[in-house]
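The chain below stands alone, shown as structure tokens; this is the form predicted alone.
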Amino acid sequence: MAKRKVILDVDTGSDDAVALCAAVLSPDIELVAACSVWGNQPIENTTDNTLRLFEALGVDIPVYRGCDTAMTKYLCKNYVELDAWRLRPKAMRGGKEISMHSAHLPLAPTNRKAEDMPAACFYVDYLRKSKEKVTLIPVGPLTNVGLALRIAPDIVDKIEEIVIMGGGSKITNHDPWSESNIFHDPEAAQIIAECGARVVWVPLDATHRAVITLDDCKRFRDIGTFAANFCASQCEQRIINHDAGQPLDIPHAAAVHDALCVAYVIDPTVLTDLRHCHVEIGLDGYGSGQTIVDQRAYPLERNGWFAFDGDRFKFVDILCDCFQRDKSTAQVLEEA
């Protein structure tokens, strides 16, 4: 079976640090190009963390750098601030406070330099000269992806698939009706889920049932390559974090959300409850940055397949399979 061409859009901090290490490693993927995106961390940060961890894994793939801020979201002030993570306990372990997304990634400084090319621009230049559909992976705030497609909507001809981490049904984050990625930009949100391409929704409610627990971080381990011990790593602050400040149902565990849509596109089975139904996005005031599924017995025009559940066992053998293919000689620098 061929591989599939992608390209994943990124805010690299800790789970998008385990998407990509997934992406460039699975037999059935052909990782094109990342593009960064600010999010997680400012865009320098997002785009030296992808440089470095391309290093690291010893493989030529071009980075774009992208957008450093919304389309239009933070020009005015006619939306409500209301960060969830500020109201939070600190996560701490040995008297030191542990971030979700450490602002460098514990690998060693790179001099590869991010392409000419704007990610916006580099995706209508791509897409247009494809001969083969390609399907991409945005997992953080949807800016690229929405530039370019209002830039040039023709491009959704050569788009196999939209696969998205954001958005809640029932689970959010950011807030009491938003989820991170889709509050910063929900304009491009917006555009992506109209612009007619299969789009699927890998939301909280997903990612927040396939989880990552410390035994699975030891199973990481016990494989011993870089990509393995990194990840495990990366895998096991997320844990603290969620077991400070937004615990799960399963104790000593994490969403790992951006390497969901690596599995799913390796095997979508891994998604056990994806609903074909009706996807807007809440554009101003106490509603900006909601996902709104319309889920009524007569919906409206059907857009979207969007994710209610995982299957974690699946996800971590994915991510094994993935990790055990590595033979890369780098190091950690530090643990998390």
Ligand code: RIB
The other form holds:
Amino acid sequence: MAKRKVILDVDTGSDDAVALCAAVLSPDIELVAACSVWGNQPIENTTDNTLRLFEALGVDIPVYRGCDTAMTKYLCKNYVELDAWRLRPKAMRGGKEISMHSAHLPLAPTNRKAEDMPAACFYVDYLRKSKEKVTLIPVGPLTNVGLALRIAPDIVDKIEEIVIMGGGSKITNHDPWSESNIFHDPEAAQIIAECGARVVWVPLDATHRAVITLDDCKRFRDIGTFAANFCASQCEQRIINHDAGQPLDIPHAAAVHDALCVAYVIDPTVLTDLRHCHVEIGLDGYGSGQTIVDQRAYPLERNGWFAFDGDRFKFVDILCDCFQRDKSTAQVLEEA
Ligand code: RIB
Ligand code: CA
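For the form predicted in complex with this ligand instead of the form predicted alone, what are the coordinates?
Following is the full complex, with the preceding chain placed first.
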């Protein structure tokens, strides 16, 4: 079967890094490029982390640097944000505080550079020229893809599917009403929701179900490749953070959100409750960045597919299959 052409849009980031490894190594995916966006870290770091990871994996995939902030949200000086994060207990390892996403991935620095063309321009240029349809997997704030669709709505004809990590129906993380990726650029999310492409939402409802446990990390380490060890270290870091401040139903487990989107592209049955719904993004004040999912018997026009559940065992099997294909000799560095 022909590989699916994919572009990942990442704010790398621990779970973005696992997603990138899976996409690079999957026999079902041809990763044609990665676009960086700000989010988990500033744009300099998310771009550099992506370049470092491609160097470590020994692949020559171009990286296009994307936006360093939202399209419009932060122009408004009084947008509503409840600073809930500071209330969380700190995550500690070896007496040191660790965050969900390190500033730099624990990989050797690289001299590689991002391409000159900005990410949004790359989408327009590449998709217009492409003879095949391409799947987009944006797993950070949606600014680059939203902007590209705003500049050139015709590119929608070249999009196979947009698989978004973002949103939450019953579960949120940034605020009582929003998930981080959608919170950071709700206008971009709304542009995508209404663009007319097939849009699949992989929200917290699914990613908090298809979790990765410490036992799964042990299984990764037993594979022994660079990708398996590196992803185990990123997942373990996430587990410490979840246990400290964002406990899940299963103890000693982490949501590895972004990688679930890639797993879905490899095997759609990893999302087990995917419903055709009307999805709308809150754009104002309290509720800005909320994913509003119309679940009434007679809803507004269905414009997307929203995942409510995921199969954690299948997810781990898919990742293991990818990681065992890695031939890289790179090393995972000690965290600074
Ligand atoms: O809310 C989870 C999402 O926010 C993930 O994509 C994570 O990497 C961050 O971008
Ligand atoms: Ca991300």
